[in-house]
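Presented below, as structure tokens, is a lone chain in the form predicted on its own.
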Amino acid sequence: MLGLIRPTSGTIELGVNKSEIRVVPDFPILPKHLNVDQWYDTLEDLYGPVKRNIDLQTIMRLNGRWKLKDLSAGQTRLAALMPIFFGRPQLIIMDEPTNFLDVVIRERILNLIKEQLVQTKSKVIIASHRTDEIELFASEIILQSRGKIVGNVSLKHDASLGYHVRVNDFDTFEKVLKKHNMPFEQTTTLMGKTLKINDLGRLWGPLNDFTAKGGILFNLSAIGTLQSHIGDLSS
């Protein structure tokens, strides 16, 4: 897409000028001789000022005097994300955009990127192994396995396809569900054994009985279209 590798066949039409594209690569190579302030000024010269009333360096906790060559992996990732917020990009391409970020800054940065996309009406192409990031940004998804496309998923009208329930004692919980005539299905996810139920409204009675007997609910999560497709591929 960026013209860095010559395709063996086919063409890609992005429909935007290169100056309107921002890229966050998986392994960013930054001008290590610059400090954070100089990097900020360089981006402003290239793309124009940050259009929103935000202090990027404060949000990202990047001291202006720090040299890019001395940043940690997480700090380097944050510096690599900075170009997204300069000017008015029309297309943002991100590859594993939150690698090496801790939980708190990751949440903050994801919300910041989402707000940027809404305000600039930018399109986004993201490659990620994290389903929460994909669902936050994408409406159309291509699933790949070992370099081949194995599925296409649309999240434009995504709705829950049921719920996964994980508890500490499946035998007892299944007995409680049967007592309440609650339909369920045994299934296995990446987290291990779960029970799939479809009617969330009817779950609370059995769950109350189960916990009253000392049972513990570990997890209750909705199954979206993406999770369903991934589950099909792993089964």
The other form holds:
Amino acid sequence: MLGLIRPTSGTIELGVNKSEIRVVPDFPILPKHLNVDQWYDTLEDLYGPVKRNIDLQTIMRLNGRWKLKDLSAGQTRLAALMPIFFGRPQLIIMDEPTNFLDVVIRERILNLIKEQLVQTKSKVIIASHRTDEIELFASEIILQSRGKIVGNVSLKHDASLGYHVRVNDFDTFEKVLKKHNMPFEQTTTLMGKTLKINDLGRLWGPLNDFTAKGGILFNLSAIGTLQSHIGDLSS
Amino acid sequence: MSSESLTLNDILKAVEKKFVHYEKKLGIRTEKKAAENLMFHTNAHMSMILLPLYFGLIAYLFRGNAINVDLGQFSLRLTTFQENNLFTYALFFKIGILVILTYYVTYHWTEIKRDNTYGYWLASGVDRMKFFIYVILGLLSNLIFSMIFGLIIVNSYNSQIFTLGEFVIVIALIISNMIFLTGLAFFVSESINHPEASGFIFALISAISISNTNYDSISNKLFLSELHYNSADTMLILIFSNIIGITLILLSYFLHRRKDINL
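Given the form predicted on its own, state the structure of the form predicted together with the partner chain.
Every chain and every other molecule in the complex is listed next, the one we just looked at coming first.
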């Protein structure tokens, strides 16, 4: 797409001028001799000014005098994300865009990118290992494994596929659920042991009994379509 | 009533603005920025471009030989002496060019592809063809202007030993020589993907060829073409150097275009 690698066969027609494409690679090699201000000026010169009324450097907490070669991994990632906000991009290609960012700035940057996409109506190609990032930008998701399409997920009608419940005392909670004839399934997630239930409407009674016995509810979360597909693939 | 005076800074800014305007009109602004950041980004790089001029002038000014006035045919000896002075300038200028080409083209040009910096700029909208042409023309024009500038100084200082006709032929021969050397450097660089190896091979070929003192050999005619300014095959050397140089540049571009660049 970027003309970096010769195609073995076929063509890709993007219908977008090359100057309207912004790329944020996994390991961006920025011109290290420049400082943040000079990098900002270079981008302005290449793509035109930032169209929105935002102060990028303040939001990204990047001092103009800092040399790009001295930036930390997170700051380098922010500097690499800067081109997205200049001019009117029509296609944005991002590879792991929020790697190395701390949670606070990550949230802020994702919101900024989302707003930028809405305003410029640009298309996005994103490669990410974070499902929340993908869900933020996409309504249709294609899952690939070793170059083959292994799943097609639509997030337009996100029918709930059940809920994950995490509590402090699983034995007591399971007894309470059995007492209420509530079906459940034991699963293991990254967070540890969880119980999967399907009927949220019937959960409140057992939950009330459980908390009355001194139990604590840690987490209750809906299982998304994408999450479910990925779960199916891994199992 | 206040009067606004035009400062040098204002004039420079206006000139720069005009340049930017024409660069945008020609569609080479991105390529220029890329070249500035990839090829000529430090003050050391900028001043390195003038290395051949420094080499040539220093060699000319500090040439240790003196004319022997005890013997007859003084006029002929003086002419030969002055001619040798000029060719000393040209030779050392060329050694400077070879140093620059070894560094910029055979080493650095390959290195930017290896360390992915070129890939980043290509992904940022740089056109390969325009960038290739911009770098070659930028490099050649810098070298040609500094060579002509130096040669004019040396020729004036040297009692204008060459007539205008001879002077033009010498300049044309050196320019064709530069085109040949630039073509060779790019070809070696594009053929061998290892920066250190391509730099070494180009330096080795150049060093062997430039030290060849056999006046009738092809390498002498190609690498030290200015020495043949008044020989019977001057035009042949001129045309041949240009054709080989341009062919090598075109071949390098063809190889460059086919190359996969990492990001």
